[in-house]
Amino acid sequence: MSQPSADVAVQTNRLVRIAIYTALIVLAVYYLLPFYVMVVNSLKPLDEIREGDMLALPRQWTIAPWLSAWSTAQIGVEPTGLRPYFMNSIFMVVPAVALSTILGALNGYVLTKWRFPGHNLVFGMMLLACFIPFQIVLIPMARVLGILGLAGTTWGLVLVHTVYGLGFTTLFFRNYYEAFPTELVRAAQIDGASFFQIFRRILLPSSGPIIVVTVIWQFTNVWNDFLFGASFADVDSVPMTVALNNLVSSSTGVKEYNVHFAGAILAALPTLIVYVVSGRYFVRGLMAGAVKG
């Protein structure tokens, strides 16, 4: 290839990269604009928001709306803020994510390495459960929680989210373990390893990518859930999303938009942190499952 042709190719590639990066920057700005509006207006006094320019930076910076949303906002009757409901969500999310991940891993292990008659039917039924709308299970789930004595409790919400998320976690682990060498499992059986020894010492150490995917997926779904929290929670077990809705709905007279923006960011902050910190591992885990499956 002659020198002029090589220079033209290099210049063309450079222009293509510039166009791609420009388009990506424009799209990123477009999608981040609502978040920017929320952050900026959560740091403004209410009088500045009433002036109408919601894109302008605050002339007077204040964290009073954040403090109000966290600890002194009016929710219902008592001025408690979002802080206790934040802890309710933590106490709900951590056990639900842990249980659904462990049970999903066990299901994937059984459905791929300990096949039994009808295992495909069982997997198909669990996969079907992923597509059942939330609204269909409300009345049966309420009945089950009442029978178990878990209605209106945090552990009742943990059970609901564990059961409903089990189809997804089983799907993730089943597809991931499908390509795992079965010869290793058979060799461990010959050596006398038990069911749980094989699972703990052979499969789990190699399951890091899919565990990250499952944890992020379940954490996001459980934390952001509103319907189950509004349907099954009691006063003492209300999660963050329901409390945020109550915060916005309970405002009478003057709407404190700066407080509402701050509360929305506080409610979304855990999932944002999870994706910022481990988002690249989420993508890697998805790719690993896709390649191996």
Second form
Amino acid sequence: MSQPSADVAVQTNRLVRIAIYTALIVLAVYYLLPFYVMVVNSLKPLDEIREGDMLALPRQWTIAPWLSAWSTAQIGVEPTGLRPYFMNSIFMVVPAVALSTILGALNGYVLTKWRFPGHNLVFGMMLLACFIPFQIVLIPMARVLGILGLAGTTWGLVLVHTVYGLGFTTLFFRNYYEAFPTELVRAAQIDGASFFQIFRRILLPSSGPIIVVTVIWQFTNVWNDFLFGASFADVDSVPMTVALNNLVSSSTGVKEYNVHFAGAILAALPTLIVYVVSGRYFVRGLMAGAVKG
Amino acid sequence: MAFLEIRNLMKSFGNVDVLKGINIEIEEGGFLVLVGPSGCGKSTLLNTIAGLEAITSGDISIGGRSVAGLHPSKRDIAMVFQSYALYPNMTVAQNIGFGMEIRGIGQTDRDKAIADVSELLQIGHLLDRKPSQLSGGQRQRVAMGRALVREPQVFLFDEPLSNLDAKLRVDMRTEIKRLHQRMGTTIVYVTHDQIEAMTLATKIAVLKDGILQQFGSPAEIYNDPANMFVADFMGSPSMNLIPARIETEGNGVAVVISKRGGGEAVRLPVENANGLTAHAGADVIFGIRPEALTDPDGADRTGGGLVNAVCPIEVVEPAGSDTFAVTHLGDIEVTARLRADAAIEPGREETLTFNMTKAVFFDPKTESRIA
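For comparison with the form predicted alone, provide the form predicted in complex with the partner chain.
The next block holds the full complex; its first chain is the one shown before.
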């Protein structure tokens, strides 16, 4: 009796698996299709795109659109390509991500291990910062940047993104450190370690997953931001997203779709790389602290 | 002057009073055990000694120096935590050496101290491992090593054995006692296990609801409990606390205990009844430990004061080394501890011997000791 029923169980199991995998593959193809369109069309001469078949592979492969998008395409009034703006974005993103991550980690450390009266109120207010729409702060922020003399500079953008990211990074680190055993901090206190020594020697070495989560989150947000870039950047601090818009929406000359596709991929590439390199930590880190292990 | 002195210590969290005027002192080299049920404030008391919790009022001094308000690292103490609190990112050697590294002690001196301690605790072969690669008992040893290497004036142990399995717990208990005998350093030790308290301590402080119930040597706590809580909490199986009456009998008094079903009451004459004559005619709680209530042949005849009485036996539990018999007196279950081979059968009336020199008496209302 048990033999046939076991067989049935195995078969049903296999059918369910086939159904699941089919659904997953179909969905994966569906989501990858736009990327496919971008890649093939960025490797075609413009004539082939004009023929109208967006899905066809290039008959004549070329990397000219990529070279053009990178170094010679017309951005606004200058034929510089996206390269200088790519560098602008890097100079903006790296300090902004580093600063907001470090400050978020310190905030989380203080809010969980050095509790003070009203710590929950402070945390609540920092959480609120996550829900403030970008548009609301535009004008006050412009005023503040003006007062600080940072208007139109890359450092001004770094400041904006650091301040704006603090709510999220604090939330991440606070929840992660909440589950971190307080006895370790106490043991280190008895060992004589100072506030920063405990942070650097005890907490940070155990914070790998949450640092990865925060870096991915902040990198993606800051790199992809358009509104702050368009509002606060000057000629020599325009980030990649704004430059891409200037490339694509130029109203003069021929619309070079293959160059636009290549430029769009270039703009998306860094976030893609960050995800591929450290993505597996992302889910793990997001779940950390959710379940007591 | 006492080495570790706690004077009138109060601790409140908000408007909740956790410790209500604790006074404890212990001589140098003593082994003080703080014992009590969960939530009695014993861990909080230890944390205030360590400096991990600020005190609300009162004073704590170590070696004649007040440490209230001092940072934990300045109190010359070392602590072993319940969870061991080993730094997960460091090796065993780094864990043990971390405090010295922070204090700026050089690498060679550090290595020497680590080697000495690891030899003492037999963890030399584990020095390069991470805490996650150690068993519970090994982690326990490393945690102790981290404390020992400081050579502090006072060791603080916060329920260090509660995460170990039963066998290992007994082994480590012996080991802690041996370490204490060898090093002679003052120890303050928190536990909820009264056997640990009895076996390890030179002085026991029993706490309940933030109030010190009794402070004394293990023998004092065990034989002369100050109130019913201490009597009931210390000892396993715990002391029988039997509702009874004191009646005058001849020149002295007798303890009269009713039997179930209204049978003839058990009368136990008391020889040295000095404290009890004043309570003649009053209801009291008669406390007698199971080992002072035994079969006539197993009774301790050295002290006198033995009184026989016939009691109904309800259950007999052979435990190997002893046989426990449950009888019913004064409307509660009463445990007697007999010889392993005592001839006794459940459901019969058997003669039991009460060692009245070991008996204690409490006021049923205030629950405090009257004789």
